[in-house]
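Encoded as structure tokens, the following chain is the form predicted alone, with no partner shown.
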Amino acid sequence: MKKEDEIDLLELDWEYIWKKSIKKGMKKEKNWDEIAKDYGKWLENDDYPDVMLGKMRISSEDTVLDIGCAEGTITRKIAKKAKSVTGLDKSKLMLEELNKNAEEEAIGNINTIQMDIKDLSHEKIGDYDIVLASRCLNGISNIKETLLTLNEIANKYVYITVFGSSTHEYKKEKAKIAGKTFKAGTDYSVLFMLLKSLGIEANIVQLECENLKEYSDMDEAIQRSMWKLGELEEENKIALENYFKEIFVKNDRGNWVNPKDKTDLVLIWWKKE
């Protein structure tokens, strides 16, 4: 690429191409309160979690923001090793269980503040040594802002993960058997270029998570199904079902898993200068 063509790639007006993407994958708002009781069982096998810590630099001393933290499966894992943690959600049930969780592991460095990202202001939060947006950014309109934010909050790093693309011919799959439309929405590429515009020198990483999505049953897989896609004409439940019944298989463990719908996630992060 010739110097001048990255001059006007960095010209662009990247905000807006993410907010144009934002709107085209644009969904219900969900309810995350209705999911609190179960989120941690449904993440109970998943990798990510300790895929994610392995690539943060936490030390005994840091101070960290979890934002998205929902019920804190990744919130407690950082506890152990920071001074302490803030879990940030929205939702007031999610907050809830990630407290009851951190008493029965008797847990005693973290706080929880509700609030929701798009309200996140550094006059309202303060300085953190680390700040965490785990799979949180992807509906957020007021990208630049809130890239900011995060930003001028951290003192340290900042780690930012969002979903790739590696599965949407999957999901376009899973969503025309439903009866419904995939939208892809918004791609990290756009965020490392809206970074980039902004004077933000960050480092893209493909996460390398190797366990699958885990359901106890049949029933469990179209519930979640449908708390991504929205109610569904019973119709579309058999044949979801039946299409999940072809391609699904046990794992060790006795669960169900697909092989088609590998966690796909990139981290996106930097340093403070």
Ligand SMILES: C[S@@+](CC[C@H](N)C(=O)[O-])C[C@H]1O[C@@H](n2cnc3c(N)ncnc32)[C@H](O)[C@@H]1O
Second form
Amino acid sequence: MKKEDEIDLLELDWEYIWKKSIKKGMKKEKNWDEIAKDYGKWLENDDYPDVMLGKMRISSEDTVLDIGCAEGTITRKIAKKAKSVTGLDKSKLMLEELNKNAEEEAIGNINTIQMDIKDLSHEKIGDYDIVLASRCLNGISNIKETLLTLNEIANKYVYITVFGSSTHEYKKEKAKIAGKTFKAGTDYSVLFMLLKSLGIEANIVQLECENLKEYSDMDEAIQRSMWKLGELEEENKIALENYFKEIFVKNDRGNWVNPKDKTDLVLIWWKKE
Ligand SMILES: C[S@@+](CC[C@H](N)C(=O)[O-])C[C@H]1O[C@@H](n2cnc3c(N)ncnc32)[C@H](O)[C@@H]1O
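Given the form predicted alone, corresponding form predicted in complex with the ligand:
Starting with the chain above, the whole complex follows.
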């Protein structure tokens, strides 16, 4: 018999814990349209898309739903392995970039859907063999319903990546210099426990990405930081630039890299029973 003070982890309200940390982590919703034209360039030297693809079991017969696909760096790679891919994103401009890029590469098996993840349902979307939600769930509040929907849509596998916490100390330091307060946001362990409480036994993997964030000049580094931190006072901009000058090093492509800011992503995936 259970002792009175014994805690059953699966009975905790993991969605509540998740929601509480969103409020802490994300003050305002990001406008992804703003960076649609630049996002592909940000990913140019990022090894994450290939690391991620290496973890996915995709056959040439598979249909894939890529949620939060952005301008399609990953979507286009999947298209070359799968039967077809549908990229879903709420940003109209990101999807325009994706379609343009697919056309330029003569990829004919990609469809796009403009939709907010919050409105996603099996009835609207139908079945796919594989569902991917890469780096787009950290800010989703109806997370329980979303996870159940992803599970319902997938015939074979669901893959989710969320940001890890290994660079939090650096981000705290950077925010302080920028005159902002660091907020950790949602944590992958909560997502994992929420899935467990829903009866979904997922696998969890810390992805090993080697590449560092790379910038052609200091101005680009400041602009990309402002996308995350919001507008900065002039004095904080200067302080941040001086900080970057202290820690950045040049790589063999002649770009600046930040040794303290390695891509940190955790993969949570499961096979449909
Ligand atoms: C960090 S990017 C990730 C892009 C791509 N999946 C990757 O990993 O490189 C996040 C993308 O998710 C989309 N996104 C964020 N919240 C969303 C939501 N609630 N509904 C639909 N798309 C969303 C954004 O528009 C953006 O294109």
